[in-house]
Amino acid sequence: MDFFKRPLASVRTYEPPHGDSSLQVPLEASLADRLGHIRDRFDKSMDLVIHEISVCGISCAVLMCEGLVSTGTFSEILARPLTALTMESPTPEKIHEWVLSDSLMAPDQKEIKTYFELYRFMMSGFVILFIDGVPGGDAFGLQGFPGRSVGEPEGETNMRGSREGFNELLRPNLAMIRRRFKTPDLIFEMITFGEKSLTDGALVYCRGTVSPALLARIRRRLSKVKLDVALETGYLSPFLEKGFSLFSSIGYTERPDTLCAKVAEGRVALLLDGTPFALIMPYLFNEHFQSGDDYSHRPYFATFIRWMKMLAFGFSALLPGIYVAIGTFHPELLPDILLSKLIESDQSTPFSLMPEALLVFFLYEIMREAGLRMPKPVSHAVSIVGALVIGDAAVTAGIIGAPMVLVVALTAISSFVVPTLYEPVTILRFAFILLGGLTGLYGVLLGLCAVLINLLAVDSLGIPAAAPCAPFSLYVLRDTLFRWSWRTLARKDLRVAGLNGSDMAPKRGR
């Protein structure tokens, strides 16, 4: 596929950033003028490499950015053929025709006409060839910059299936997807973000499966992205969503097999150069409780795991608030033995349940953030100190009660069962603690209703995030609350645009 291919004019709604308007200037025919302009623009930047050479007596120049080009490939494909070229009655036009005749066998070769194209290609690992007397130049894709090798993603480990995960380089990521999805209907649509960074990205979708309305809506929203620098796909998520909600309708993954499975259901993925996290649009709420292992395990065990994740999500968000609410306003709901323990703990600590819970969970978040940001060897020590030393010392000193430590431990463990929901769970946890401590179980129940209403209102791309539970679809529940066998799942394919409540008509029915 062409390196900077854009959508066809009939459907194009995305326009890439044009960068600095002063660079939209045609390249001169004079080699000295071009090199002088480039040297002035780069000033004293040490990574600019300019080799002035003579080809058959004609002055030429080779330009590149140090560290972005494979020196071995450059020497074999470009340097040796140019220096060994012999030609009768050479002229700049003849040399240029020879370069364009595919004699150099470069894997990716393009003509450039402006300084904007020159800088963009050169800073993407291309080698630029200038010929004195010929306006413009030729770019050769000889990239050789280092990158992280393909490995298993740490955040999405599976017991079975592929061990490959995306890395920070866009092209190898696209190759991993293509290797798993061997159909010409799989489209990689190249786009660019950032007025200054000019970061390459790719929309990935399956033609004939994706809803044209969904694809057009995503393109239209991406056209409104106005950023100087786009370094991560998280920069783009706010432009793809509408309204406020704790829950996002945009998911992410580091696994190429997961991305292929979502694309096969009619979704659109977005990959960005420089990050291993690919966006998936749209992303349903129930998919937070699914994993790749679900489709390798036996159906009954996969169903059990999904229900366990849902319960863990409920524990991590509601358990502290319910504990504070019952201990403060509804102690009669507790068994006598547990109530006596709670009263004994409350009398030995200086704080009531709500301040105590807020304090403990705030300290827990501090320790978690410290362990996450520090080097791994030190982070383990921080975790041990936080869990054993600080926790035990706080209970012994009577600052917090032992029941609260147990609640914190259960909540912390439950929150890691569904890591993609950790951000909203953390905010909900503090909110429910405040509601439980101020209004009791009634406030917790009203808060839960508000959260459900907010979740049901998430519909940023025309497909309800709570589908297929709301609006309800009995057929699609075969792979939601339950996971049926592949004999059942393979009978009919599922298109996300065909879910109940969707305002997009799929190109062909389920």
Contents of the next structure:
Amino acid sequence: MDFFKRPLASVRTYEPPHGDSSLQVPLEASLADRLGHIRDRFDKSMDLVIHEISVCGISCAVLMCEGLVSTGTFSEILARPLTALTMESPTPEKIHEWVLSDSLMAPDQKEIKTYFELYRFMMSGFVILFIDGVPGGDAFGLQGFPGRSVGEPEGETNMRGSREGFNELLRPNLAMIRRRFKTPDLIFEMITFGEKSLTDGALVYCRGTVSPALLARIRRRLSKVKLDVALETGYLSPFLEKGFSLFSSIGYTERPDTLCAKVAEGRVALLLDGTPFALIMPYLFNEHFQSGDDYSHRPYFATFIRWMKMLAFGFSALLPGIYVAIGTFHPELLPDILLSKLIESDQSTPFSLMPEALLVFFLYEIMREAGLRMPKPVSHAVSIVGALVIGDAAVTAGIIGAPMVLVVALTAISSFVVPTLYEPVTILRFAFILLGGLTGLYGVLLGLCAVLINLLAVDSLGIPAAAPCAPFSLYVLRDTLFRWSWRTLARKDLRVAGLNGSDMAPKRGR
Amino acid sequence: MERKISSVQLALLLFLCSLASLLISNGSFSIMAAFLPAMVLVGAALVPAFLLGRKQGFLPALSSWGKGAVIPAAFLLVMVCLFMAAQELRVYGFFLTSTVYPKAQMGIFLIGTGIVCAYAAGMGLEPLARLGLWASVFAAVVFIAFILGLAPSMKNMPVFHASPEGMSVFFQRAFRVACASEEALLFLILAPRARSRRQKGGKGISLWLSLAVIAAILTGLLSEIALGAYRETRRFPLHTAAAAAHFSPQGRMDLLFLFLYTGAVFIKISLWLYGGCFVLRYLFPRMRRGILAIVCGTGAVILGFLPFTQTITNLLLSGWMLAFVFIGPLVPLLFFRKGASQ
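What about the form predicted together with the partner chain, after the form predicted alone?
So here's everything in the complex, that chain up top.
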């Protein structure tokens, strides 16, 4: 079948968005023309700042977007040297030469040729210098926009290890990674998304560790991103995934240390300006049960925690469904005392088990969502009211049974143990309640078969998401179902692209 | 393009298919013991099919022989796949309505199981193969639990004889068992989807046949130990034995049996439907696998409701299946040899 494969040359490669085609016009030599065009384009927008100055008698202009530039740095390293410049028989070309070669006005300095580049740099916090008579302009990176300081990521709290989390600014995020990975093999490949937003992003990978085929596949899929605006990495994940599944094959993290660990295993990360969530590709299902703390704890305890998380995941997805199925169709499977309690509760409530479970879980989801979106002080109040309404008032009023409250509480707590799987677990829980209530354990079993097949069919960029459990790889299980000691783990590096079942794995000799 | 599965994965899938039949078999130990020569016979019958099909498959080989022959053969093969899937759906539905849900309509189980299996078939062979390993491990655990649970009954265990009626009856029985080996045809269909390395392929076949023999003997032995003469009155003796086993928290091991049987049946029906899709795709290469899976699933469910399905599958299992497996590949194989010598 190699015969039918497309030749490599025709494979689509990543191309940055070109933005508005009317902006791909070269900047003129006349300063008045350039400023006229820019003023027309900005119309009444109040954040455009244009200072027309004279440098050694030559007309120049400094342009910037208000609020994006550090004014202190601007006046210190750009405005002062420029205004104090003296030159014998100055010409526009001589000043331009001085700016380019004989001065250091910013750590990041670029020449711009078109209006597209002009707007892009200016809106990224660059200061633009135009010299009358010299076509194009010079951009100086003097960004100084406000941003959140580095803090502990709320969604991925660890007991030990770094307290640093990513923030919304791309460059500081890259710096946090570079500080932990001091090798020139760590590459930050700049990439832009969004025809209108032109959001900067960076592919992060370790050259020599990452599979070139994996990298090519990611670039190819990113080339298919067609968005006007890319505000969050979540916008991009559908372009990186293939087929439909409940389980995502793309992970995310807010922690630079987690990202470094993943990149060291041959994965690729994608950071985007404006969001603290970096995408991790490929992402295997077992990684949902891992955390940074696992590698700080002692191995036996880390293994125990992993098993507990897997059990909690099973509990949160299946427990209500199995409870409803057994209570409705197979009560003989319950211990006698529990059965008598169940009958007692069933007789005192108006609904049968399935509608009761659906109702309680629906109410629970409403309250969870309300608690999540409300301001924090109010969300506490919502939680208290919810707990009182469901836990006490509803049972006392005889609307729901006490065993159901117990099941809901157990399930809810279990679902928070693996927060990254909350979305599929919530849907699965409702599905299993319906299946269990309508067809008993048969339905739950059949549903489980369908979910397993769905999970086993997921390929995360060519690597089976269920690896190394299915396809099975005993050696890799040392850091999956178990967490071996660092002495064992450090013996051989794991490369994610080399896992069993991966289409990028090196071919074994016959 | 779909990736190929390993020969071990294929072997485990076929073993689980055999297990789906064995778990609800009501044969005595002597019938189950006949599995040993029967599986040897199946293994021998598979040699030409394996030699032919390991690289390109039966249908492409047949198509190079004569285009006129391949289309009816493929349609016949699709129909066989659908009938086998339908029959398995009926058996599963019958089991559930006889043991777990006595008041339910069988149609619910036909439709429900058909939908999920069609979905699995639509997802391809690879996820099923990945599931096969863990389902086999689960089967081993369940059998160990059965042995432990039935251990208290072993003190009164009688001495079993594999051929109490004489060797000729034993071998006739073995021939009948071999003729009813539907997994042999599945092997023929799925062999091109496994990686084609002759030595490993041979090991895969041996693994499947050995596991099937072990499971058959264990099944016969366990139901005889647990139920004795009472076994003959039961339609699903191993299920009854599981319900009577002492080794479980609630004194009931039939739930484990239900889990295992559902898993094995799910894989078996999905494989038959996948087989149907695989052959159909040969005929209609431009059609998407998902559409073909829906077509096959719907066909199997409809056939499952029809009364003559049972008669046709009985006819297939009376020897036609093995003949199809044994004689079918021989013709193109001989033709190839002839072509090569010319």
